[in-house]
Amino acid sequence: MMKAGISFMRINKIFVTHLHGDHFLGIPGLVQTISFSDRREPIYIYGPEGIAEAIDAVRGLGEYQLRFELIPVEMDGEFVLEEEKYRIRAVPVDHYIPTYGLVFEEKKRRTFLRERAEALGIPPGPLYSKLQRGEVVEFQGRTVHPDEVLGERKEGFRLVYSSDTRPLDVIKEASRGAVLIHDATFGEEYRDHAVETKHSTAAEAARVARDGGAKALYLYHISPRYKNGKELYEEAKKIFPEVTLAKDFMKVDMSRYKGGKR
């Protein structure tokens, strides 16, 4: 996060899809670094059954005291987190310990028409924020309603993160009109091993994206046996053209995926 120029102090929630070490053992160093920066607000850590015990173990690693609280929240197949601008829900997937994929949905929102606000003489600042939230504001003796400065309500983007899994109909169904990040650990030559270890091949990920009507597919969790992943990319592209091999520090403009179907 530091190399990417993203402040870890902005973290309020951490999602752990499953309790394999490569998916959660970065937490101890992260929370200690955050604590050194004098963090006081709690961080919620969402995960499968056993997440509370895992966080207790994390607290016992190393000689340090956190200045803020870590609050574990256990997810199940019915889990949904509702926030003002987005919704996150958990989807049980097929790995060999309890594991969840995650569906991120930006809620429908209305575009703020700045030129209208400026025409009304409203200065940038807190009043803009209130109007964007749908609140009525008073300015220079007049009442300004949100409808005066907000456009039509538009669909946001949807993103599906499969976690470690075999291909599933539930992921396929969640991916309609969404960006899909899917396990692509192996190539088809190791398909039997993928079945045995409860992972997916790049071709299988591409079929999920194609059959589910995804807008785009990003391949991740690539086995280190593939030096650059190019062969997995080529394998998937034959099935689903809108494919990208995910890489560290990759930036994606999600606004291009907002609204409508593929």
Given for the second form:
2 protein chains.
Amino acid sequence: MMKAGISFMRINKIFVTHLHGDHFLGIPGLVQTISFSDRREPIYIYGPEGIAEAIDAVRGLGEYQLRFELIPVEMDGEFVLEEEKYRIRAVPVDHYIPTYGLVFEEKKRRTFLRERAEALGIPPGPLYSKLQRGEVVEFQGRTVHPDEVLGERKEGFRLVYSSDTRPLDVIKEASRGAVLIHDATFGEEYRDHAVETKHSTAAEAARVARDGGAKALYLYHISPRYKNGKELYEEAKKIFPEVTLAKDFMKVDMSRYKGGKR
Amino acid sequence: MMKAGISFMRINKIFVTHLHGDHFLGIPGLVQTISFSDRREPIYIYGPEGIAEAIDAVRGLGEYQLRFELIPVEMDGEFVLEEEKYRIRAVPVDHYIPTYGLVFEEKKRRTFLRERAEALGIPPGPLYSKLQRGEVVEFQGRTVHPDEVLGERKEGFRLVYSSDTRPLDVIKEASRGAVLIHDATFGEEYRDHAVETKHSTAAEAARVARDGGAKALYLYHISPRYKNGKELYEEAKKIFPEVTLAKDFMKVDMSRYKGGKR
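Mind pulling up the form predicted in complex with a further copy of the same chain next to the form predicted alone we just looked at?
Zooming out: every chain and molecule, the one shown earlier first.
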């Protein structure tokens, strides 16, 4: 996050898909780094069975003072977090310990027509935010209805993260119109390994993306046995052309993937 | 370690200088990564008061199977580990939680005169190792004394790691003839900060190296407020010219620093 220039202070919810070190062990350092700031707002940590014990272990890991709460939330089956601007759905997937896939959905929003608000003489600031949220506003004795300054309702983007899993219908179905980040640990020659260790091959990931109607596929969790993952990319591309090998610090402009049929 | 090409399997002892995250939180990932191998040998973890609780927390951090023991050893005051080829001395230093500095000393060894062993007809292998260790060996009815194949006794190198600390006499005295890695969190303009947070300035580190008679000084723990640490390097160089800014993945040939007066 430091290298990517993303502030720790913006984090207030963390989803842990499963309790394997490579999906979880960034949290102790994150928590202790934040503890050096004057943050007071709690952080909610959503995770599978065992998350509360794991967060207890995080608290006991060395000498530091936490002035904010870490609040574990144990998910039990499908789980939905509704926020004003987005919805996160966590669905159980098929790995060898309890694991969740995540569906991040930006909610439909009406565009804010700034010129109209300005034409009405409304000063930028809190009144703009209220109108954007769809609230009626009183201004200089006049009632402004949000319809006066809001445009058409637009679809947001949808991002599906399979986490570590065998291919699954629930992920396929969630992928319609979405950007899919899918487990692609192995190539076809190691399909037995994928079955045994409860991971997916690149071709399997590509079939989920194709059959689900995803807009784009990002392959992740490439086994270190593949030097650069090019073979996996080629195997997937034959099945689903809109494929990319995910890389650390990769930036993707999600506005390219907004809207369209679901 | 992966990037540096160092095998995890070679680790059987870890010294934790203190329980701050930036000096300790590599251990959970290391332990869980090793747990994927078939290692069975224990790992000893030496640390200050609280190390046993911290290692308990490491054990509870997520879902994995450990097939080897993690054995915490709580140090209480000065501590010495004697091994065949080296000695590690841990000395309490002056930080705001219990913290140790480390003195790593390669023991004096007699050089093995391979040509002589060969001239005596001894085959390379276990007999060479025994002779190197100073043991008498029987070979084809003949007794070979180690003096026959060992040359002069040579000093090894000494490496002193201050850990996070204010400047201290105990570190200065250990530094004679040694390579010193010293806390240099701040420049002189933030000397007050250094005192308050129990760290050192680059100039203070340089004075420890100069007054202690170190062979070389490596500045570490540079505050992120310094973009590249060049100011700290310049401040130290005026006092002790054999100074280097430590960098991740830096390699130093310690054979340059063997022997000489102590």
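Note that the coordinates shown come from a computational prediction; the quantities given were computed from them, not determined experimentally. Numbering follows the first chain given and starts at 1. So that the term is clear: the rigid core is the largest set of C-alpha atoms that superpose within 1.5 Å between two forms.
- Core-superposed comparison between these two forms: the CA of E189 stays below a 2 Å shift.
- Relative to the superposed rigid core, G141 shifts its CA by 4.0 Å between these two forms.
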